[in-house]
Structures are given as C-alpha cells and as structure tokens.
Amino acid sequence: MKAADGSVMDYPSTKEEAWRYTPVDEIVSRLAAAATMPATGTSVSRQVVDALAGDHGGPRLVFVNGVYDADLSDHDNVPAGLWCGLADLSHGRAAANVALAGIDWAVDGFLARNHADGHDSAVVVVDPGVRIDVPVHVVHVSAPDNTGERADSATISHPRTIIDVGSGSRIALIQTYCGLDGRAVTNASTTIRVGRHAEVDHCRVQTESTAATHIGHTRIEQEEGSRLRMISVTIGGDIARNAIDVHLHGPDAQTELVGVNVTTGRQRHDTVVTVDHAASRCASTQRFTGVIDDHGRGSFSGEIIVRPGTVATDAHQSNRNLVLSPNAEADTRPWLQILADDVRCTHGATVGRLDDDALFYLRSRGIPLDEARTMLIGAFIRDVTDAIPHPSLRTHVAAIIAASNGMVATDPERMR
C-alpha cells in the first residue's frame, strides 16, 4: 500500500510486538476480498440509527459504509464556537487537520489504505476558549449487501475520523461503529488533537456484527495543561483490532484510558495501547478489563513510554480479566520503556475466573445461577461502565454488553 507521501506501506507481520496476537494474515486476506458497497439503497433508517447507536443529543454525524448521509444525520443546531461536518477545504483548521491526518497515518498498510481508498471525513473543530455541553456524536454503519449480487462477498468501509480542540476548549465525544447483520471490513482510523489547557471527555463504543472485521487506530495528540478521558467498549466483530496511541507533547498534559472488551463464541478481540510520554510532569493513566467467555481469545498489550530528559512522569496501567469458560483465552503484556531517573510508574495484570464463593452465596440467597452470574460480570465490569459520563449511552452499552454476554438482567442498575 502506499502512504500519504507516495512510499510503500507494508501490511505489519505478527512478528512485530505490536501485533503478536493480531491474526494479520486473515484480516489482509478479508481485506483484499471485501467489496465496497454504496450507502444507497441500503436499509439504514433513523430509527435503525437510534437503535444500534442510541440518541444522546446534541449534534450528530452518520455515514453509511464510509460514505456521510445528510438525511440521518443533525447538525442543524451547533453550538457557536463548534464546527463538524464533512472534511471541507474551504474551512481552513478543517482542511489543515486533513492534511497533517494524511502525514501522520503513514505508519503501516492499514492506515495507508485508510487514507487510499477512504471516502468521507468527519472532521470536528472546537474554536479556543469554548465549551460544548452536549455531546457530539459520529456514528459509522456498516450495512453489508445481504440480498444482492455481492451477498457472498464483505462490504468494507475506510471511516476516518478528525477532531482539533483548540487550546482552553472543552468538548465530549462519542464515537460509535455499529452495523447490521452481515460479513463486513470496517479500516478505521481517527485523530484527535488536544490543545494547551483543553479538555476532552471521548466515549468510543465499537458494537458491529459478530461476522464483521473491525481494524481501529484512534491517535491522540496533547499539548501542555491538556486533560483527555477516554472510555472504550469493544463489543462487536468476529475479529476486532483497537490500537490507541497516545502522545503527550507537552508539559502537565494527563490522559485518562478506560476500557472494556467482551468477547464469546470464537470472537479475537485485541486491545493495544501505547501512551508515549515525552514531555515532564505528565500523568497517565489505564484500566483495562476483559470478559472472554466460550472459545473466545482477548488480548491486551499496554505499552508505556517515558522519554530521556523528562522529570515527574506519573503512570499506571493495569488489566484485569475474567475468564468464563475452559475454552477461553486471555493474553495480557505491559510493556514499559523508562528511559529517565524521576518517574514514578505502576502496572499490573491479573486472569482469573467467577469466585465460586461469590456465586454460591448469591445462590444460597435465593438468586437462580443465571442471575448470579450475571451480578457478578455486572460487577466486574462496573468500573467500566459507571465512567460513561454520559447516561443514555451508559444504558445503552450495558445492554448490549448484557445481551452480547448472554446475560441475564438488561438493565444497568441490576448490574450493580
């Protein structure tokens, strides 16, 4: 493939740590026999919308098989000072952002392709010195031809994602890639630069088919005094790749990782963070947990990268996971580079299954197996779901997670 710049992008190799428990070879493989399908004619309304991604207010971009559909989407009403839409040259910081996007992606064979053979671009921009109090959200579909001549083949989409804050804003986000039943390819890649003393509360939930592929790539950038909090849910996909990097730029920036991964029948799901810490006085932190039950395999690989010459790093990682079956499997690698004296870092890892004294407590009380367990997942993925700052959403995911789980109780204040 080739980059931005015109060079030649190789697809990466399972040989490199980064991608030790992705299955490549089967991705690139789906990759070069997906058809890309266009968003009309498909069967995505806005109650199919309001479904797969909740409605949680505020402005609203969605875009079926990459491509931005205006009559599902509401941006009529933006705030002053906020700016989204499609990626538009004649709105300088949007067409900038693009631009530096296209540089910044040349990293291996699947950004290449992003940017290759990608259609639209959301792009948000937050003017400096503002505040956004409703939520914005982009919401990618992919909606696979069941019916028509191409229904033995994938639909494949290459959503990309832009987003500038400018320094002293603050803005929340929500991110969602969902789609209805079918084989699908989702290449995903987003960007997300955070200016000096802004703040941003980011939500990505990726809920698509269990037959669909879902490749992720978000990359962060932060400049001094920024603050980002950002909460993941890994869902959906038969094989699902969530990679977040992180660059904190500079001084006093702090970054906030939590995420969640379910993952049943023979769903890959792998999670691979990198928070690169090459500015003084920076604090990060990640709290990852994994639900792999059945012959499902998670894996998360967290790295932290403290560069020379920086002073007071303050970073921790860690990541818990339960394992509901003897058919289950869970890889688990933090990965640190220190490269400087003042630092104080911390990470952990644990694997482990229901507590059998838990479970027959519940049951002595009276509460049937199946509600049993479902308390105790509930619980276990609480410091996930309770992060949601956003209540619809927070709802609207431990649904999901209850249903994909085959759990019992819905609704997410029986989780607690």
Second form
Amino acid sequence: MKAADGSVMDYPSTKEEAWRYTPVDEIVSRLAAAATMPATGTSVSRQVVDALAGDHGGPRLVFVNGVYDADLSDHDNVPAGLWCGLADLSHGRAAANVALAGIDWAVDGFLARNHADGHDSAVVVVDPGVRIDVPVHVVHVSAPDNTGERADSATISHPRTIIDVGSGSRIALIQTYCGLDGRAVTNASTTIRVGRHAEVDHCRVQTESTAATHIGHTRIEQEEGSRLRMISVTIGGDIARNAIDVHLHGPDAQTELVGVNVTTGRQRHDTVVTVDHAASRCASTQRFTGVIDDHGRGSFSGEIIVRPGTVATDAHQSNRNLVLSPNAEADTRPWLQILADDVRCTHGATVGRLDDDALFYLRSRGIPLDEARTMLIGAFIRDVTDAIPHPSLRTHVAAIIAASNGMVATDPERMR
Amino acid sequence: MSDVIEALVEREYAFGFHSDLDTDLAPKGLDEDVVRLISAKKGEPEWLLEWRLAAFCHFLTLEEPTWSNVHHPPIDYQDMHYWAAPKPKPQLASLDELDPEIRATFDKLGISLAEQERLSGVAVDAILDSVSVATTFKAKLAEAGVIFCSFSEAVREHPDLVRKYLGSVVGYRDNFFAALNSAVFSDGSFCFIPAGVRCPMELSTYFRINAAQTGQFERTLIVAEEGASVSYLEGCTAPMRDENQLHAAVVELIALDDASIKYSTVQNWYPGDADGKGGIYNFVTKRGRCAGARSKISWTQVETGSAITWKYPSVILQGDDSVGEFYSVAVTTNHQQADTGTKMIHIGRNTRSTILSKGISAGHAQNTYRGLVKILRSATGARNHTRCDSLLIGPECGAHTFPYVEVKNDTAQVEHEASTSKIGEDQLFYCRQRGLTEEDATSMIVNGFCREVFDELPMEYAVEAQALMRVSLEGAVG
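Can I have the other form now, the form predicted together with its partner chain, not the form predicted alone?
First the chain shown before, then all remaining chains and molecules of the complex.
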C-alpha cells in the first residue's frame, strides 16, 4: 500500500501489539473485496439522517458513502469565527490543514489508504479566541443498496475529518458514523489539533449496522494549556476498531477520554488508546467501559507513555468490563510505559458479570429480572453516557444502547 | 543496626570472586557433537540423549525472540562453553572429602555445607558451574521418602520418574531458550515428594557460575504427589567478569491432588558494573502445573542481580480449586534491565490466582512487568487479583507495566490494579525530620514497599533479601 508521500506501507499484523486483538486479515480481505466490487449506494433522506444521527442544533455536514451531500447538510447557521466544510473549498487555512494533516504520521496501511484514496474530507477550523456554543456535527452515513445483484457486496468509504482549533477557543464537536442495514466498510481518520489554551469537547458515536466493518483512527495533538474531553461510543459494526492517539506536546495540557463499547451477537470491538505525555505537568485520564453479550468479544488496549525529562505527570487509566453471556469474551491490556520519575500513574482493569446480590435485591423488591438487568447495565455505563454534554445526543445514544442490548423499556426517570 | 547497614553499604558485589578450580571444559560452540558429548560425559541413557537431540533439532528451527523490552548485543551461541565442570575427584564418602577449594567457595558464599547440615536443617544441593557438587542431608530426607538429588543422579537412580515428568510442563518446543536448555542442560536438582509426605525441611539449591565464558543451563524438576508439600529455595551468584554470561535454566513444578509447592528465589547474579559492562543474562523458563484438584503452587522471587532478567514464572491451574500465587520484587539499578512477571492460565473450575509484583527502578535501569491472566472457557468461577506497583528513583530510569487479561468465561472475576510513582517527598521529609539520612530513609521506604513480598519468603531469606535491596540501591539515591 502506498502512503500519501509515495512510500510503501503495509497493513499491520496481529503480531504488532496494537493490533493483537484486531482481526486484521478479515478487515483487509473485506476492504479488498469492497474496493474491487463496491456495492451500489442508495440515497438517504433527511428523516433517515435525523433518525440515525440525531439533530443537535449546530451546523451539520453530512457525507453519504464518503461523499458530501449538500442537501442533507445544514450549513446556514455557522457562527462567526468558525469555518466548516469540504477540504476542496477554497479556504486558506482549510487547505493548509489538509496539506499538513497526517503526512508524516500515516503509521499503518489503513491510514495510508485513507489518505491516498480518501473521499471528501470534512474540515472544521476555529479562529483563535472564539467560543462556539452550538456543537458542530459531522455525519458519515454508509448506505449500501440491499437489493439487486450487488446486494452481497459492501460499500467502501474513507472518511477523513480535520479539525483545527485556534488558541484560546472553545468548541464542541460531534462525529457520528452511522448506517443503513447491510455491508459497508468504513476506514476513517480524524485529526484534531487543539491550540494553546483551547478547549474541545468531542463526542464520537459509531452506530453502523452490525454487518459493517469499521476502522477508526483519531489523532489528537494538544498544545500548551489545552483541554480535551472525548467521549466515544461504539455500538455498531461486525468488526469495529476505535483507535485514539493523544499527543501532549505542550505543558499543562489536560485530557479526559471516556468510552463505552456495547457488543452483542458476534460483534468484535477493539478499543486502542494511547496517551503520550511528551510535555511536563500534563494530566490525563482514561475511563473505558465494555458491555459484552452473546458471542461478542470486547478488547481494550490502553497505553500511557511518559517521555524522559517530563515532570509532574498525572495519568490514570481504567477499564471495566461487564460480561453478560457464557460465550462472551473480554480482553484488557492496560499498559504503562514510564520513562521519567516525577509521575503519578495508576491503572486498573476489571472483568466480571452482573452482581447476583444486586439482582436479587432488585427482584426481592418486585422488579422483574429483565428490568433489573436493564437497570444494572444502565448503571454500569451511566458514567459514560452521563458525560455526554448534549442532552439530545445523550437521549439518542441511550436509546440505541437500550435497543442493541436487548434492554427492556423502563421508566426513563427510574433509569436516570 | 547501623553498623550492619554500614557494612553492607561498604560492600560491593561480594560474590564477585572467582575460585581457581581445575575445570573440565567442553570446546566452545554448539553442535550435535557437543550435545552428544554432554550426554556421554554424564553417562546418560539412550532415551535422554534422543530427547536432547530432538530438542537440539527443534532449536535449530527457532529464531531468538525479540519481543521483550530488553536490549542487548546479539548473543553468539557459538562463542561459549556448554559444559564446564570441576575436574572429577574420586567418589566422595562424605562431605568432609569435598574439594577444599569448592568448600572455600561455598564458605565465601555463606553456605557452609557442613554448617548447614548441622545447624540450619536446610538441605542444600549446590551447583557450581554445570555440575551438582554436593547434596546435604540426603539420609534424613530418604527416611521421609523424599528424593532430593542432582539431576544426573536422578537420571541414574530414578529414571522412570524423570522420564515421566521431564518436559511435561516445559517441553523442548516451548520456546527458544527452553529448547536450548533441553539440548545442553548440564545438571540441576530433582526433587520428589511422595504421596502424603510433608517434606521435613526446607530444600535449597545454590547455583554459581564460576568458569569464564560458560553458559549455565540447569534444570530443576520438582514433583509433589497427592497431599505432599514442600518449600524450595534457590539462590544464585556469579563472579565479576567483563563479558556477559548466559544463564538459561528451566524449572518445572508438578503438583498433584492436594499437593503444595512453594518455590522461592533470591537471584543475585552479577549485574555488571556501574557502566553496564559485563553481567549475567538471566533468561529462564519457570512454570508450574497444578495438575491435581486443590493443589497449590506459589512463586516468590527477589530479583536484584543479572544485567538482564527475562523470566515469567507461571502457573497452569488445571486441577479444580487449585491455587496459583506469584510474589515478586524486582530491583534494577545502573544499567540493569528486567522484563519479568507471570502467567496464570486458568483451566479448572474455581481456580484462584494472586499476583503481587513490586518493581523498583533506579539509575539508568529499565524495569518491566509483563503478565498474562487467561481464563479459559472451562474455568467456571475463576478468580484473579493482580497488583503491580512500581517505584522510580531518579529521572533517567524507566518502569513499564504490560499486563494482558483475557477472559472467556462470564463467571470469572478478574481485577488488575497498578501504580507507578516516585518515593513520596512527604514520606522522605517525615523520616529525615526524625534524623534519618536520605539513604536510610529511602531504604526504609523501599523495604516497606516490598514488605508484602518479603513476608512470603522463608525467614532467613527475608533477612538476606532486605540486605540485598540495601546493597543494590546503594548510591542510587541523592
């Protein structure tokens, strides 16, 4: 595979630590099949986008099978100081960002492929010193046509999103990867640069169909004094990988990563998180949660790297897994690589099932088993869902999790 | 007390002497002839030679693994002696006839064999370079039915037992170093505790590499039959030499129903000098199999020596209700590197394992914990608790934690926690305020940090371990 700069780059192998729990061979063969004979796409209506991704009040860029759809997008209400749109639209900083993003760090064949064969790129640029109150929503819909002779093949898309937040600015972002039923391969790359003392609230929601293949990579560069909060929700995909790479370049930066993956059927979800402390006095936390049911497999690989010469690093990581079926599988790999002594790093990981005593307690108070189960699962992931700052998105995600996990309808007030 | 500490601080690597023994060396290099030579020297039966050759053939197909977090110049497997033994003397009638030079060596090490026999009640099998030199207390053990002897003797006297269990936990196909060891292993200890016997004393092996440019490849095999129990200690030293020496041992433990084996190691191979020159490469495969129901295997290790330590004492929890434990303190200073940890493989129902690892890194050292907890589908009700803490002393060192947890059974309960930090300023301040020097305070805090592991060691080793820590960290503070 050729990278954007022309160098040859191979797909990773499961011998590489970061890909240990990812079924790379399957992804590669699906990618190859989809590339040779892609499925026919189908058009998507505004109602469908609203239902799949929700409407959260701010500007919205919608891409269907990797291609920008102006009719579905809401581009009229862009606040001053914010620019968002397609990379090929002539905006000086947008073009510069596209040129810069990811040339020197396309670390694996998937990213190289994304950069080389990339579809339309979404670009969000925030001027310095601007506070944007409404969330910017970037939606990628995979919409394979399930009829006709190519019904068994998959659509392919290489979505790319580039976000540049200027010094002292504040912005909220929502990225949604969703899809209609059917096969699709999505190979996504996102780059976020958080300028000095800027603040970013980022939600990444992946709810593609359970026949879809999703490879996601998010690279975050943080400068001095910047703050980033990222909430990632992984529900869809037959095979789904969610990689997050955070690089703390400037001192006093703060990062909070929160995530949940919900696995049912034969889904395989793989979350790979790296936080690289290359500057002093930075603080990072990772809180990831997995709910694994049926024959699902949920894997978490987290890594904290503290570079030599940094001081006063504070880094924490936790991964909790709830295993709901005898056939489910959980892997967790919380890693620390510490090359400086002035650190306070902790990590913790747990794997367990629902607490029998808690279930008994609820049932003894007249709550039916399935409802009691729902309450306990809901409580387990509350930490993540409650972290979502936008009420409309919170409701949207809760509903999808409930549906996918065979949760029964409960009084939402009791769930809260 | 402070005199004792003074004495320890003053001491450099105290075991760095080299005894001038007449040594019988095999030519340098490794080929089929060397394997045959070793087997012939030891007068081994045909089946063992064949096993060695099979291992050697398999070894040739393997490549040296590179996944560990340690770095060293390539090892030239042709540039060392695979056999080094003190020149044979006439058969000994008693320990009194042991070569005085060897006696002196062990006296310097603080294990006077005679003293040990009379006073401490610890049976020692001492291994110098490749050959087991003397086994104390044999008669008393034999009375209880316990077999404790050198590996070569076991092959001669108890071939059926050796043949039954050799390679049953760590086969020669297991890994690169296990294959190498299986082909060229020179000697080691064999221990068999028959059903229902509680071993009347602590067993102990002392390993020492003496000759230059040799590798030491010993094998330890411990079998505890139904209801038997044993506590086994292992200690290691080597002289100071500029070149690196390889130590690739294999330890196999087998516990049948209701048996328990406790294996303690104080590893103090020569770590190299302050610039990282010389020292032992300690690449060891240690694994126990809880084959029977309610069996228990417990590893305790204090790793202060070796230029590079690379080992993962593991437990396969096969029997229902079996228990695996791993307690470890690994100290690295100067340019030492350690990549150590454990594997707990849960197969049986209601199997339980505990992992407690304490890593201390100072100077330019790199200290890595790497561990795997695997709960297989059959391991209903399995339980694991893991804690690994790292302490960093100085800005140039590194501490890494690479755990893997893989769970395939929903009834399992697995917890992992870890922390990495430097010595608390407030703790240091508190101690210094009360008149302790920074070094004493550090030593105290470090010993407190390791306390839970030291508590698992047999008493006399716990004292030695604390002293070793003190010596290892000498000069690392301030």
